[in-house]
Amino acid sequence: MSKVIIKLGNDISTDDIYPGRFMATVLPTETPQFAFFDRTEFNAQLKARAFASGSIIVGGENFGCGSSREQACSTLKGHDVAVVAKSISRIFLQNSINLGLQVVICPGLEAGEGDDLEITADQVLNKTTGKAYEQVKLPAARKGIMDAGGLIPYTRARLLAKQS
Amino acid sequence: MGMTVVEKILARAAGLPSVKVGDVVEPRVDLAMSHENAALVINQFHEVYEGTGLSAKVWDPSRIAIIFDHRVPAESPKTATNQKKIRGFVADHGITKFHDIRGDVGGICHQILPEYGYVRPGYVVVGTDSHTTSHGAMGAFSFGIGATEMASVWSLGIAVNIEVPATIKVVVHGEFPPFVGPKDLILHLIGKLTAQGANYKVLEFHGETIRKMSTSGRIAICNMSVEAGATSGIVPGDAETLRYLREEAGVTDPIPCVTPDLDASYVQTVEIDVTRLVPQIACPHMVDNVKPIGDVVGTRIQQIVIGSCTNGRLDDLAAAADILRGKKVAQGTRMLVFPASSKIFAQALDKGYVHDLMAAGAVVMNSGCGPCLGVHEGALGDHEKALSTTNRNFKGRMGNPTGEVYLCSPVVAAASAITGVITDPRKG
């Protein structure tokens, strides 16, 4: 059972999610602290430890529309939240799969900040008011990836079987 | 059935006779671009590497492309200390096509690649930068990568697990009124998409109004075709394309150019006619929030910036000073001009319009991106507003989360300077 710790609405873009000052850093381990910096209260409390790990955040239409910078996934990874929206932009989308952050496309979703989500495989279900919905599938072309564990692993696989 | 010309281009870069929507390709990248963010694919690349007995070496370093333009001359010691590391790459690797800080050769990536002939009708191009759409004015496919993508690009010299993407063809009638032209076309466009109407989609430009338009132009609406959520803009191949590659890139070799089929299938058409259009305004904060010039027209302005990959050309520069020339920048309004590329610094020098431009009170800065995306020159007071021809206007983007982005053409820029509120050109 995972709670959302923030709902915001639609085009969330990665200058919001990880201001565009801050992209010099480019470690994943030091990208967290910069998590939707310029929402002072919520950069806070996710510095803080504020949240259970599998904590949601959810997210409109367009969610990460905007740069390609990775680090507006890294900096997500690192307080290993999971997101779930509407719709998801097509860069950040495929960035979160190769990184690994879990990222839910879900776009009939009704849900506020306390509400407790369960995620499967094809619905969210909103346990705090028993509705659920449907989840839009990844793109089965991104399984691969998925079930390598990123995209890392993944080229590594390609790249052996290559040599040999 | 027809193809697109992007299904054209990805069959032939992925070795098939022909590609529908939907299918997943692995195509071979011509031309991988990045720029200070290669200090993150470094990273990643090393990491592929890791654990497997091979010695990590770039697959085509012919094919990668680095410039440094986001924090130049660097804004911190962490940037320098990132530029340095790729420097440390690219000569270890053999990276030729690198443009470092320099004032002959340096700019901004989206400028320097179709200046040096090095994108082609055709290429399949990726970039860790989401205005790689801009190269689809040189009739190429090209798109925005993040930098494990790159890293997995470096390795193996194709974009993994591609799904062909859905085209909406955008047809272009009509000639520009005076003061009004390609900026205003696709912000007008982006407003009629929406931020997300063309998401996970091309758009293909078309019409005789695109048919006359400068490659200069060509770049600034392929470059914000992603602000409306696109993959990629373009523009196939003709003969602009081919003129700007012969006599302003230098390039001599063949250049064939893709075209799409007369039967292609396309999700969507979008006509537009351009006669009538009035100069268009994005205002805060999403570039899809566009109204025409009326309804903003008087707003006090802090900050003008003219220039970045999207208006920092020559032309724009020359509808700069024409407006500015024996005038003045109004007082407590400062005016910002980054050229896109040290070339196009220098011509603008030789034609005097940087003379105008800081004769006028203009600040003229050295190309890139900076006062854009807030990472350094040019940063928004509390509360302060910004007009500015660069492509984004998402909160917080000019360094400041209380400031406030306009987006607008050069012509309304420079207009806008002289009076300090936004002012409507054609009644200047």
Given for the second form:
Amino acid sequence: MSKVIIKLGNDISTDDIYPGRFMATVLPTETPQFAFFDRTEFNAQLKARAFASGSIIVGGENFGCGSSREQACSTLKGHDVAVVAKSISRIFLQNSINLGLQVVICPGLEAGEGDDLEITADQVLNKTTGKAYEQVKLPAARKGIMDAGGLIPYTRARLLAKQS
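Now show me the form predicted alone, since the one above was the form predicted together with its partner chain.
Keep in mind that what follows is only the chain, not its partners or any molecules around it.
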């Protein structure tokens, strides 16, 4: 079970998640400091590590729209948060899978900041309200890549398994 640390609206762009003016910073170890930089209070909380590992960012429709910058995913992965949104833009979703950022698509989700959510194989359970919401399942291969921590760890594990 994880706590919702912020509830965002629809059309949260990659520029909101990781502003373009920081594009010169690309190392995954350095990008987290710029997560939601223009949301100064939330950025300060992230930088202060005020949230537990696995905490959840809730989004509305079209989360991660805009550019294809993968830093928007790496900056969130660097804080070890998950994203649960009603829908996720195609490129952001693929970048999240490739980098191992935990994302869940849950079209009917109703959750607020501070709610406790439990993510199961099929549903997102809001333990605060007692309601359950169906999630959109990713194809097994894409889920496997995400759960392995991204495309590189997934590929590495498969190659090592073939050598054994």
